[in-house]
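Here's a solo chain for you in structure tokens, the form predicted alone.
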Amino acid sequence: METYKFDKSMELFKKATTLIPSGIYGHESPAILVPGSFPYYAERGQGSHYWDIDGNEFIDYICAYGPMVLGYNHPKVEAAVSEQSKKGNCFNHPGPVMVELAEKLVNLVSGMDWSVFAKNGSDVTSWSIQVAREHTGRSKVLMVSGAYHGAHAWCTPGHAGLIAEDRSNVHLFTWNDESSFHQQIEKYRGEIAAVIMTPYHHPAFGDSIMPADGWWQTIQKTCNEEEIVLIVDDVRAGFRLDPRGSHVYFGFEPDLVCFCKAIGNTHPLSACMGKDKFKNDASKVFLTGSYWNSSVPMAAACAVLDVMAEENSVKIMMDMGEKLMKGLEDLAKTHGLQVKISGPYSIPFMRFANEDNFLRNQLFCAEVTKRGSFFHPHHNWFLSSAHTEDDINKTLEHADAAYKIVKDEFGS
């Protein structure tokens, strides 16, 4: 089986580092890849494949990192972006679709009675801090360590430009650990303003863990009892798991929910939402961008909403991450290696599962990369509605090939 090469690649990226510091940085920086194997630069997308500018061909796993979710270039949701392109897209005022997209999200997503909008999930989950703030008149915030909710200085796992202050405020517990969290309510008892969690948890370089039985009630319970405000950030799972929040997936109420991601199927949109009760408190919170009323992504938006009710995305997803990830496994064994599954099957994450370095990881996320999947060696993968059987098909084929030089560079 021919495996791909990436000359433009690197010789594109010669020329960015020249121009652009780190020549490619943040999440999609080849250096959290495996430098060589992987491309660099995208060239076009259509349904669940994308073409980097050597011309190679990849079904995409991880979906432009969570927000390609019906497919790239998806044709109802394009149709409404020209529509929307030929009237225009940022203006003095927002739009009409402004107001279309806020009853829509309030129609759906369970126990939300107000939307605002923004462009990265970094924007609203920062902004949901400060309304929770208002709110309670605290300054502390508690979070998961390890947990990632976004870029801005408060919650970058970045160390470089940081000050002290940063986050003098922010205190850090265990994951599905009740003592843990105990510990940080009781010292800080009365100053702490809010909780902010992910669904479940989904650090990058380790397995995905869902939450424990009885964990999010007791978070939730505590939260109540403390007069704390809970806010969801499910900036990654949204609308992978339930189209109504991922908190009806695991059965809890939360104060304040942020989503990104998969609700613009790839064109830039985030939002908060939040129960009535924080209404007044989130119009008092300064919130604008110059193109955060932009009516074009929200016209993607409405769009995405009403494709995912017509064909039950969420079900698609889960099938086909479903058969992707037993298939994986299957064939593992009949390599006689072992690998760890994490995670729900829209969005999973394989690791093997006697290694700690992701050596092995490396390799093989980069020999079926070569061949045509694009699997991440360290992040979790993302599934589309666009996924089919014989995507799967294929990709356990590059699975297959990869498996064996795993197996023969490092044995069992």
Given for the second form:
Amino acid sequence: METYKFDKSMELFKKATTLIPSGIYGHESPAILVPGSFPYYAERGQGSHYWDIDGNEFIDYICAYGPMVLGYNHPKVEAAVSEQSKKGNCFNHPGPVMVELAEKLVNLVSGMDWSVFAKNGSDVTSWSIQVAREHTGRSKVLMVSGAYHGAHAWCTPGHAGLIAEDRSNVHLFTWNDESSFHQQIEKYRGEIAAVIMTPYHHPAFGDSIMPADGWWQTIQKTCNEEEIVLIVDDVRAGFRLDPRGSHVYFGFEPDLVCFCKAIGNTHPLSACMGKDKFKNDASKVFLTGSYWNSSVPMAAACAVLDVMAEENSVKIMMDMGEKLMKGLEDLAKTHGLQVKISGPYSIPFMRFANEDNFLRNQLFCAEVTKRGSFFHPHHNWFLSSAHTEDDINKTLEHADAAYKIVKDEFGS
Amino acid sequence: MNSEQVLSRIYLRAVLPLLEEVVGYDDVAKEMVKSWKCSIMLHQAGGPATTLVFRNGKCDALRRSITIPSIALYLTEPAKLNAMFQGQNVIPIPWMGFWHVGILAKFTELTKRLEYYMQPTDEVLSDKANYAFIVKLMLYAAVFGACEVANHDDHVASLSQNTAEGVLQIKILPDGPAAYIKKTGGVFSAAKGEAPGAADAYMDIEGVQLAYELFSGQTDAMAALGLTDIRIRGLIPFVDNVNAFLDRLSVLLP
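Moving on from the form predicted alone, kindly provide the form predicted in complex with its partner chain as a structure.
Entire complex below, previous chain first.
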């Protein structure tokens, strides 16, 4: 089959580079894909598909890097958005929808008694640490090496524009390594305000790693004993493992939970939720942003939560993800290739088992994408409840062709 | 190590060895060294040494000390070595071979030929061959300098430690020059040319002009990647970390 071309993307990007640093910056920068083999600009989306400005259609397995969870332009969500938009978005005050959404979340998310809202994951992960510091009167934070908690100075994976003080109170330990965790606890005993972790380890450029048996129980027990606030960064996994929070899926009880991505089905919103005992501390820590109380994304989120409950979105994502990943694994075997699947089926990742440098994965994902299914070679993928069996079957056809090219290029 | 110490290593191990290239390219330098048969070792107390071996009109740069150099020049501290490379009036102590006063004076003249290319005037740059040669010097200074930063600079210690082992091949298209950076056994090293065997990461730069702009900080590298004027593949985090080392190198190297 003829593969996609990206001439208009490239042309617009060329113009963008004269106006915008990097042309496209951050996680959507083409530099972290395979430039020239992926689209740069999206035109529109519907369900599990989107179209780039060259008119190429993609079955989307990155889902806007997570925010698309029910499908682009979901009718019920967009109806709620439209209705709220007619009334207005930003005022001198929040809309009543803020209280409605907080109530829905408190009723839904296990163990959480209150909620606040912002726009991005970084907003709430950073704020949650301030709450922990206010609560404990301590300064230090422990996080897992290689984990992503946002783009603020204390946690950005970038190198530029930082000073040593930005991270002087942030200390690392290794995922699933109890001795590494306890070493840091002992080293900084009495100084640690918070331990912030994702529910499972999902680094870029690496396999997703699920928690070992007893891992979360050890973390939680230690945090309780040491009076350290346990924060779960559920920005990426939230509402894709269990609507009540990924901590329910893994069986533990955090103190604070941060959500973003899926909560608004592409409408910008994040939330931090907490236990009652942190509510007074939370009210003391200043929290605001020009658009943080805007009503439209909150109306979208209310609709998202309703639809998720109605259709059991998590099950759909898990089922479609399982079909996709098992299909990819079986297909690889028929080509004599070895792939490694990791992560939950709703947020899977795949790479070639016989390489650590991603060369095969870059070729494979580029070839699949050029045929109409968007795969990322370095970042976990996302399923949505809009994905269908027909989507998966088409994608497996694309993968079949791409595996052949990998086989021809690398041999195994 | 502190910044002065790291910078002294960069001067000794990434900048001074470029004389090897200058002697091979520059007619003035060739004329100067055509009859030299000696070795000049420059080292800094408690730090690294680089030895330049001149014979048959050529210069070989050894990034190490040798037992009996013809001339050994000694700097008591990194700051003095750095000041000397920055053109300040610092006289190294010749503790061996000080009777070769004539060659020492000529050696100072030779280093000015390096400066001629490393800090080129517009006129020097306007010559196509010079331009390509300068880009080659920049590439070699970058890869060897990045390794000194990665191995010794406290500012990037954590990044350096967390960089996976592997090889990054850098090539200026279409025909080179090329160089590579390797991390093995926890240590970064660099070499000219193409790495033997397959690399783990590749960076291809489209042409000497882009390479010049990249190495002199005049281009938006992320934009160039998107435009496919710079192409990277393989172990991208390795490339990303080397980029951070190069950023640090540009801060240290005035």
